[in-house]
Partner chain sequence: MLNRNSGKRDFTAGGRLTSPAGRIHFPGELLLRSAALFSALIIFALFGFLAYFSLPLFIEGRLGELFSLHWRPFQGQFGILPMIVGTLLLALSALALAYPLGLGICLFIHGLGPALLARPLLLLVQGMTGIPTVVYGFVSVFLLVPLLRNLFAHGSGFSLLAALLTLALLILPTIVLLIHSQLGQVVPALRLTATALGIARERELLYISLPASSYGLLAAAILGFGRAVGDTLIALMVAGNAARIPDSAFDSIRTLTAHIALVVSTDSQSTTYQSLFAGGLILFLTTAAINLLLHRIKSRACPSGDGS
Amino acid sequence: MNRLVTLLIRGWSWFSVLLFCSALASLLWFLLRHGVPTLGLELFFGDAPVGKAILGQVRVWDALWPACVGTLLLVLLAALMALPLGIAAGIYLACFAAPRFRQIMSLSVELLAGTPSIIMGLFGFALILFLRKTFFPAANTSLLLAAGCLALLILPYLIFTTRAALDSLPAGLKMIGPGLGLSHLETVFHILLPAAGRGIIGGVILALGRAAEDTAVIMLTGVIANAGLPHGLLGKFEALPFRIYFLAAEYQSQAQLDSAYGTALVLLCLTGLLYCSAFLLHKTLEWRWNRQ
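Where the form is predicted alone, what structure does this chain have on its own?
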């Protein structure tokens, strides 16, 4: 009886894995078949000269270059806002917080992590309405607002990964510092953080990939179609996820739909590159740590 149950569980597990791999392979094949033929300079720059388009001397219409620049700036701004706070909060919860306070803050972080991304977008939009009626009548949605809302979206991931990386360290490693006469603060920053750096950096890159592919937040906080290159932090912008959504919903020709497939493939390659970077960086840091 136990052997039959084991065989059934094993068979169901293999079936689930094969079903998932088949669905993923079908999706990738469909995207590659429609997206690869569109790849080229025309997809990124349209009819504009490449050099002038990169320098911003010529405006690019119906092409990916402004969306690529907007996505890059969006992710960088969100990272600048979220990384210091998220990593510092994770270090505090793992190494300094009292047990009771740690439980309360962990619950709060879990609630924030479970908040749908559209709620973050509504929060940013409501913030603009509040500022218009109080302190800044000229307040409007912008690149800075979208980056701030994305920072709130990825903040729980950074806190979780930092805390998990520190909590997963062996107990013997945590006793090295006191054995050498180091204070608790010195132990954290000179021993524990270098050892946990592999997991922390991997979590950072994964969080950036999450920020690069979100659509719901930016739809309500400043992204528009054909905005061109961003004109400052308070200007409108384009982004790859929104371009995919816009083209898929509003396309008027097969060429525009094919352009959406190409954009989706570019975004997939971007996030895949981030995930591969996280894996390689994790392995490199692990190799260096093992050599020490």
Given for the second form:
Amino acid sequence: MNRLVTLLIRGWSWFSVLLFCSALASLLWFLLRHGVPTLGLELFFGDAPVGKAILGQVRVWDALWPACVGTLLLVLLAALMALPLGIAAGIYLACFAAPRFRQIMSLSVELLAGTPSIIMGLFGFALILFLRKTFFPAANTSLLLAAGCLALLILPYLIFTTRAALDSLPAGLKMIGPGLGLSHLETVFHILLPAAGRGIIGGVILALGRAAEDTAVIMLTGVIANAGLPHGLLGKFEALPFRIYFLAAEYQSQAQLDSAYGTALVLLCLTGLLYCSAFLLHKTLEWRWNRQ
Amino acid sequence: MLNRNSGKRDFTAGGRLTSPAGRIHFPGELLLRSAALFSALIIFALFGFLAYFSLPLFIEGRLGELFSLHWRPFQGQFGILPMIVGTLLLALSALALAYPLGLGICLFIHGLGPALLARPLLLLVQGMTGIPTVVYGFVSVFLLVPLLRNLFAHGSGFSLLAALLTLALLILPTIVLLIHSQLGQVVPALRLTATALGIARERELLYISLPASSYGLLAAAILGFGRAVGDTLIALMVAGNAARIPDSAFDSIRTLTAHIALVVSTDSQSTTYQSLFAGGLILFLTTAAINLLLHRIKSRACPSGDGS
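The form predicted together with the partner chain is what I want next, because the block you gave corresponds to the form predicted alone; please supply it.
Next comes the full complex, this chain leading.
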């Protein structure tokens, strides 16, 4: 009886690992097999001359370039809005907030972190409906709105990683400031923040990856399939993840399908790169404090 | 979450790092505090907007309409019950598949597999969290769906089954990493004793380590469920999106999240929106309840912490 239980557990654990690995391997293999042959300038620029396409003089059809630019702008704008807010809030929670305040705030930010991304999109959409009813009858979904909603999505990550980076500094480091007779403020800004910098940047990179991959938010807030390069902050735009979704649902030719494989591979590489660099930053930080 | 620095809590609780309550020490502190306050208030703004837009339904007493089985916007029927059922079915079945697998992987990492493989496997699971959701959905559409279609010869392949298999893979890392972080705290303390007592590795894990990490086990289930409920893209791309209650796992379903995405992007008339926002409100309240529950469990498991 006992032997059977033992065997079953061991067998199940091996089975789970094998199943997991084969699922992941087939996912990656499938994507690589179909995606790699499509990689090339044509995937990004189609028939358009590369130089003119980059400068925006020629419209690029059926290719990645407008979606790349759209995603880049989207992520940059979202970061511009979320970074100052998130890092400031994280610093405040880690170093200045009274314990009670800290608890309540953390709970509220935790709730925000757990909110599905489609709700952020719906919020943006509701905002537009509200603006149409009240101040701006011409309000419409746009790049700015999508970036704002994405900023809401990544804000909790930024707050938590900033807070965690400061919280996890070695106790000895936190004593140095008071020991030298520095004020609390000086300790935070001259000793703790520089030391936690790497951890904070790691969090920022993770948040950028999160913003780049999310599809649900932008679907409701202004992304469309054939927008071309974004026309200003209040225009529609294209984005990589939405292009994958759109092509998977409505591809009409083998060429479009191939381009979808290429897009998926490019997006995977982009987020993978961001993820790896955040991971390495985190590791070097751990190594640095453990060594001392 | 990755950081287990035991010195941290003692120190902040000692009050050196946190300044005395309620006083402004320098001009910039006001800025920092308003940033924190603003971030904390966003959740209320989200709730307010959703409630405001679904309010007409509640005031006019048309809730019965909302919880009907029929979604026929052109005939004035806006029932979202099939979507609620679809969401629950999908999330629960994905969890039921992913949870035992996650547990198995954790046991593998913590002693049932070769120690040499434990670290690479953990890295693989962590790396998986970096794969975009839309990529899972995409591969599923072109790899899993045709496979199911040929295997079972039943419908188009876009079904509850396809969605639950994909979603299970998506929530697996969440479950594994949470259980792992809990086991990682429990196992090292117990292993030496258990080994000295001559208890086999499997029995030690089953009868001592797993019961001792019940918090992590529960939290993993709740968080996994929360992620499954909140996911949009998998359901939207793979589940087929038929707005009715499925008869079998091979039938198509529509989740609340996919429903919201579909209706907004097809730009229906404004009367459908009320039912849409009510659906959003239900989704919001569900995930908020899940997170509150998680927070409660967490603060019970480590009473002095504040849930970091």
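Residue numbers count along the first chain shown, from 1. Since this is a predicted model, take the numbers as computed values, not measurements. Only the largest set of C-alpha atoms that superpose within 1.5 Å between the two forms is called the rigid core.
Once both forms are fitted on the core, what is the Cα shift for residue 8 between the two forms in Å? Its C-alpha position differs by 8.1 Å.
To one decimal place, what C-alpha displacement in Å is found for residue 23 between the two forms with the rigid core superposed? So the C-alpha of this residue moves 2.5 Å.
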